[in-house]
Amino acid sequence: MTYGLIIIGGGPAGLSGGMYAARLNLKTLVLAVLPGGLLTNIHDIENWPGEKSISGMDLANNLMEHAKTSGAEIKFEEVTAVEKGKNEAGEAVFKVKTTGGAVYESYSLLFATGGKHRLLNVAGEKEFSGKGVSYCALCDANFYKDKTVLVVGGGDAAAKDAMVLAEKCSKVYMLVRSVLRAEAANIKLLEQNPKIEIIYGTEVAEIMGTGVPSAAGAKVALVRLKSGRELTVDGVFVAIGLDPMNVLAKDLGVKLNDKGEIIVDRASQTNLAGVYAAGDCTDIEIKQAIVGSSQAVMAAFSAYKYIRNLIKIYEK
């Protein structure tokens, strides 16, 4: 069997994709390792169209029985390879082969990838991660309950991560190396936090803590910042963006720009006829869930008007 459309990723972006896909009646398989991706991460989302404030779960759960009900199918696999071939009809098709061995055929493609959280890179980071160093404030929270707490980052990302933790903490740093990048009403929440102390102006020069990193007990204490200053502390938050998770595009020979992010035009179309992205994994300005949504929206009717000519080729 070939699908009309294969998509690689199970974000908001994927999943919106596959639902306005099966929506167009294209055959579409959405291959997913972590159903809803860094959404499951969110506290709460109140940029939603429709919804005044939703969990990231939930949001993620209902984007997936939509793309379900819409007759989109979705397997829980790694994608480790895809390639172009053909298939037993002899025509063009993207092969993309995953770890359980199998191989799925589809006439087009959409990487929905998303990205992976960016470290530090100093001392003690690595050695403390899992031990006092996070990088999911919503999964975390509840460890640091009357603690004190540092947050790295000025995005929208670390804005909410420190109104996350000050509902738990006594006490929340908020180290911005410039200027704050949240949204005006994030901005205006933080400011209005008592718990919350912002920081600007410097970085991270070291974590360090009590125990050998390697052995049990082991725990975040100190942070130490370029500017000097010491911040007493009992867990670091990482927020300062994501990496995109491009290999398999890159591979297929999908154009990245200097970023490693996929270029896509309006259409989200990328440089290959019948391959498109959306989401973190491409060269949009503004890395959320909405935006991402949208473009996969876009990506899924360009889909289904390149296979439609293609239909009318192979009639030939």
Contents of the next structure:
Number of protein chains: 2
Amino acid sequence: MTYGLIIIGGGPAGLSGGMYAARLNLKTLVLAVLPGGLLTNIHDIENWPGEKSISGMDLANNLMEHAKTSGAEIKFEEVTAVEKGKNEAGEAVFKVKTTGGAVYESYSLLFATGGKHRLLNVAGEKEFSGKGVSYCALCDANFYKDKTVLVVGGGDAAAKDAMVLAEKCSKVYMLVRSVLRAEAANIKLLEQNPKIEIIYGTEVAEIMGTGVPSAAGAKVALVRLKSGRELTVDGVFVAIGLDPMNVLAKDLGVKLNDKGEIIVDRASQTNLAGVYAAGDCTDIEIKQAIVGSSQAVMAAFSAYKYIRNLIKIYEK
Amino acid sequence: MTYGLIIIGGGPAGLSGGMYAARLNLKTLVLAVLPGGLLTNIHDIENWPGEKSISGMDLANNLMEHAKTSGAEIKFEEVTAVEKGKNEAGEAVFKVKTTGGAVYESYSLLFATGGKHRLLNVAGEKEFSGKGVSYCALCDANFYKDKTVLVVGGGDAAAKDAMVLAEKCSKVYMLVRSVLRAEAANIKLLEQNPKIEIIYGTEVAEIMGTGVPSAAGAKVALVRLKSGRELTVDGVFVAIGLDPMNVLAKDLGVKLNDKGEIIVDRASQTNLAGVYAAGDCTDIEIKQAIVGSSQAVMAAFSAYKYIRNLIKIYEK
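Please supply the corresponding structure for the form predicted together with another copy of the chain (the preceding block corresponds to the form predicted alone).
Following is the full complex, with the preceding chain placed first.
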């Protein structure tokens, strides 16, 4: 059995693409590791058009239910490799292998693999990871009630992290290497928040703590900045961006830009016939759920047209 | 007073752009004729990601409330002209004139003007317009309860119209000149519906009725096809596509393609600095609410960056 479209990724792009492709009568499989993708880390989303305020988890659930209702199949398996091959009928297909040992075949592919949080790569980061160093403010904010934390980063994700942490912590430092690139609305909120202190123009030199790093009981206690200033903190939240998840695409021969993002055109087409990409793994400038969702809708339509040309439209 | 962004159009693109631009702290004005645009004609939307089923009116209201809550100003005025000019401070601005005689000034513009229903241009169409000839099945279906109607068109809008009408009418003919280009899911539904009869390969030659056309009491009664066949019908629903609303943009010097659609890049930028476009008036292939919405979000971000470069970021 050959799918019309296999979608790798279960974030807003993957789930929207699944909904739309299934509505186009493509036999559609969504392979998701984390249902909802990075959405599920977001406490409160206010810029999904039509939703004044919705939790990431709720939006993820809505998108998943919509994909399922539309007829998309969703499996929670991690993809380990994608290769070109042939199906039993001798037709050219993509073979998608997952950790469970399964191999799925499809006439077309949509990479909606998203991105991965970037690391600071400074002394102490790895050693104190999970012991005061975190990459997810929304997951871990509750552990820092009435404590002092540092948020590293000057983008919108960092701004949002700082605000969420300020709801719980007594003090939030925010370290901005150059300029704040957050939404103006968020910058205003940061500046108005008396718990937040923004430090500009320097970077983290080292993260230090109590106890032997990597040993039980070790904990972040101090951050030394390149400027020489030292901050006494209980936690460090790293929010310096996402790296695109591109390994599967790259191995298949999909063209990437110099940031490692999958190059797509306006119809979400990559350089390979029958292969599409959408969302944070692509070279689209604005990494927002609504944008990835729209890219995936266009990818589904592109896949539909591609398969219609293969006269496989009524597979399902 | 000069706006950061004026958006012309109150459909899903215009309202999403208004929400996003206001969140970016741009002083934003949305000028809408029909709040919700063509959305409001849609009875049931099933492909807005995350909403299994929502009425066009409800989605339009959600988008409008979201734009307002985010700080966008919405005025229900029709734009009559857009010109380049200077504000009191001598800065280059766009001057937007409306039917009320008002002139609004803005540093940037977003055309989200949508499209207009295409006409058949056959004898009887104009004369029986509103007397059996309709361009909005969802507005008028209720007037044709237990009657026989003809839907003209082979696209997705025509397919949806036929299905909506079949809920009310006793018989629905569907006239498809060449091939059905509707979503496969919709084609299936059409073919399964015993009330719907699809006629392929011909076109409307003339719409005829009772009484003197254009006179009171006149009513559609018969449609003659180019094949010679005659259909006894009570109504004709024309669903053969949209023409982009491009006059204001064209007059400003915005570049159009040969279909009259505004040419935009992936950041929703037109050929003119500070001028953006989104939704059905653009050359994007897929004319769907979610796509226009995403285009408008990107346009708002483009406008934000443009104005930040003009050092006008904190206008509001």
